[in-house]
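Have a look below at one chain only, the form predicted on its own, in structure tokens format.
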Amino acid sequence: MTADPQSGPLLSVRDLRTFFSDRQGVIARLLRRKSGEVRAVDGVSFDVVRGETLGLVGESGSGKSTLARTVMGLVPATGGSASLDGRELVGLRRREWRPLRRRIQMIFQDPASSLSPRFRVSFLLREPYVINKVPPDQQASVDELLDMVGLSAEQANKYPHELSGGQARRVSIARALALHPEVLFADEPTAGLDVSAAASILNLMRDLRDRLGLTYVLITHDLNVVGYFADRIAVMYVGQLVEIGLGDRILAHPRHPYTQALLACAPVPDPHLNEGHLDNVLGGEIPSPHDPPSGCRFHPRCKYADPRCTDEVPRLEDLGEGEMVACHHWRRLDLTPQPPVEATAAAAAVAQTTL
């Protein structure tokens, strides 16, 4: 199935935040300090139509994580809208997520915290259609669900800790999939994985949503798997969107100088690629959403910034066909094609493997 944009979002978001109180030390309520907020997303809007695989893409911190998990209800939104085919999600009762559990689901990013160490992988599946109260006669089977994620049905029997990496992360998978789910958020779906087992989730990945037509959020800090997998990318940075496009566009032309510093950083099969290029590296830490630098929140780590950068906030700006960034200077910035174009061609050649 391929993306219909003529359908209208099948996820929209608009204006979406979450906000967390700021935990004190002892030392600083005994000085009475006044508590602040961590801004983990501070107003995010972005659409996903049926059958498109959105990849969020941007460092440790920058709130891709908890996004997904204020979308699905896990984490309570401070303000915003989240909806799923025209059905707001935020502030709905746990009573109320019911029926829409079945049509948007989530794969962490750790099955050894996801998947419970006490029960085998039979009742790891079976489990969601007890707690949504599914009709037997909509379940599929154990064996069934085993075998569209290409396991054997010997792994029915078996608990979390002796499955291998990926083995586990199919398990996550076939139990997300279990209630027939048209949206799938993936948080880091290789992480921790060696390169051929991630390349074989990916491809398992890609012909589930090819067979199921599903819709896919692809949470991720590696382009090369974006590059291979997504139809468009968003770029976060701390808790807000600076770019975002189709994947082919924003891979050889990107728009913010933090979209160019991450295919920088992004590891190449020929390092004589990123000649030239080794000046858009990323230096320092990404800032506390505690305390978000002024103006643009890239700009204590961006060669172009200027005063306006410190001062102003760079609105999202819509540069036509789909592609908006948030950047003062975006027209004046290189925009040569990148080399890790070629490390993404790289990644889909080994992904192509079959394991």
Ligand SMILES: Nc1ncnc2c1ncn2[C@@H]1O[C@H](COP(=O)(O)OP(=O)(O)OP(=O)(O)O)[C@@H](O)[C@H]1O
The other form holds:
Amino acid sequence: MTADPQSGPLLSVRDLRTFFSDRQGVIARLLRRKSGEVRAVDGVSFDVVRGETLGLVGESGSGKSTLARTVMGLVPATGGSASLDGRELVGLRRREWRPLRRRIQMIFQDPASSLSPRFRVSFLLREPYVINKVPPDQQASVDELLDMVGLSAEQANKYPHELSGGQARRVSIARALALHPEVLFADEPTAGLDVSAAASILNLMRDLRDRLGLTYVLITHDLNVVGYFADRIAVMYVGQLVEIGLGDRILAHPRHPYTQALLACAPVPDPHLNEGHLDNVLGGEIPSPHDPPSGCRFHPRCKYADPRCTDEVPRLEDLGEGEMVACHHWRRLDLTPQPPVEATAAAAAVAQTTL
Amino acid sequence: MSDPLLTVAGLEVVYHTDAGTLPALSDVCFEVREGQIVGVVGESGCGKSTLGAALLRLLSPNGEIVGGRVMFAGRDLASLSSGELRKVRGRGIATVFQDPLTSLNPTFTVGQQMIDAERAHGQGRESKDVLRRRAIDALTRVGIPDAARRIRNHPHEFSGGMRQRIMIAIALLHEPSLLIADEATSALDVTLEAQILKLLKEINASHGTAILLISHNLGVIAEVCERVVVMYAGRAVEEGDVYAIFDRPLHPYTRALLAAVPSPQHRGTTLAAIPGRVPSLLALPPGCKYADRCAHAVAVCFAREPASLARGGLRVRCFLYDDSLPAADKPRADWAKAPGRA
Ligand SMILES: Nc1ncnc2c1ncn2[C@@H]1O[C@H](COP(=O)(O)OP(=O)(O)OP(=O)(O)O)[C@@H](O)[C@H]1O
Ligand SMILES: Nc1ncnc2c1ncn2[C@@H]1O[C@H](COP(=O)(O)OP(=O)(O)OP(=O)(O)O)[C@@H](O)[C@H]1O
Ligand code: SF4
Ligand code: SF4
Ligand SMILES: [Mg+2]
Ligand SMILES: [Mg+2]
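Right, and the form predicted together with this ligand of this protein, after the form predicted on its own?
Now the complete complex, all chains and molecules, led by this one.
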């Protein structure tokens, strides 16, 4: 791990907000009684130090991609700040972005739609240089880029639809790396890949982190992936962070009931460890950011909720050392998952006797 | 033990393409017993969906079953007329696929689509009210709140998880004895995935519906399946009880798949990704299809294809377990140099 807490944060996000207007078309606008805004990102703050990987988790629709796109300047922020190495990114004009764009890049959630189907891989890999007007002596060759992400030189002549899911993902990573970024947002880099392809992408990302000192914000809803890869984990729910802290701590001792519920849902690739596992599945669905619940946004689904939770918004309490949690009752809850040891022994005994 | 509900024996499927005839499934054999949940796992392109589609003769137009037998509830599916086959689809075997949006028609309400599905399977003589009531019951059963009202909504008015529940409700309308779920949870986030898996398990327990669960997620397989079929390049390379497959896998490919799964315990280590890739169906090697990626491969593995053998409660297709080979020709089980759990 190359994280160095002495130097200030490389990426710093403060009270970032991204609201979308809820009016899509004229008809919808005329018919909709309740117009208003979709608070996709609603007051998010975190820091990432150089060389660190921050994992960002949360259910579909919690605002993870919007947060990343806002920091990248691809979606305008409604308010708040995001800075790279002390340089403010919010509100920059396109021209002002140019020198910074090279330092912060993103692997998009859906590689198929982020790679234009009309161009060959060789062009797609040069495109970032063209767009960012990078002088030729600072450009890596197509072969170098392909090699960096473990693709053979023949792939250069292919069109995106001729690539497998894993190969398309590698091209997308190579495009992001072409500009030698310091910070890389990786949005669901292993989603839709089978286990072997996912393992090679994670190995590649790990290797690049070690070789180039990359700083990652890894967005995923696969808790096994963040658990494997991230140094710290931030948990997002309906546009807000509910908990952030060291990966090991979050996995072993979650403080927020939502974090606990997410962990309880992760499928475990071991039939001994998931006896009764599905009994604890978090019910219901994530509410729309158009009309978030009062008080604690998690209260309608929280098994620990009391009247205070419906009325009062819990503040994100700073516990120092980068640990934060937003729950009224976290101090009196013990959410540490039950050690699966006894379950394993019991299940193993059963398996033995039935053989 | 109950009788097999589904018996697949020596199934062979090809796809006819401009580039040639692709052998997509070769000599696939396995059983699903009544009320059992059987998982099918393997890398992308190994033939999992082809298998699911072939069972119902729902292959794409260029696909063809060229050998083997599929017996369902004592009848050979190949011998059925198209009318009888239509009855089996729906009443006997139903399917749920990955993407509910492409399977649901966006222009009709969920209620209309469910009533149409009921009619298509020969319940046309019942009154619309009866069909509607049955649709509402089916939606309620899969956990759609306020189903009587929601039945008037269009598919896009539901979330992804709700749409998948609707697909399951439609599949269950006729109380099938076998449900084929092809990557039914792969597009969902962890909570919705867990909710759907829980639902499938509940249906299995309450209605005795057998399930063939196709997934490339080993966590999902371990979570719900009793038995597992591991597919590689169109072959079932290992098959058996879920505990045996996860605790004492025999096939080098199964071991490699299990070793590649990331977990917090692997933090700071390189994951054991399987080197190379699944061979192209256009140029399958003559011997064991896994030979070019297998750390144990020896001359015989490149020369001929291993047969399926019974070992330790599993069926496995690998020369490591073929005692008819002279010891000198046999690959060696030196697991230290291969990816996999010790
Ligand atoms: N351009 C937009 N206009 C209106 N609403 C939007 C827009 N983009 C996103 N949203 C809404 O903002 C919320 C957050 O979406 P976002 O894509 O950021 O979630 P996510 O956490 O990345 O989810 P997933 O895991 O599915 O990728 C959702 O409710 C989404 O519908
Ligand atoms: N209609 C078709 N024509 C030609 N080849 C096909 C067709 N459908 C599938 N194939 C090929 O058959 C093989 C098996 O495909 P199949 O979809 O069954 O794999 P799978 O195991 O379901 O993969 P995935 O995990 O990606 O869904 C692949 O090599 C695929 O390219
Ligand atoms: S504040 Fe209340 S509702 Fe929110 S997570 Fe904590 S206990 Fe649950
Ligand atoms: S038959 Fe040979 S190549 Fe194939 S899996 Fe077994 S040892 Fe490996
Ligand atoms: Mg997203
Ligand atoms: Mg498939």
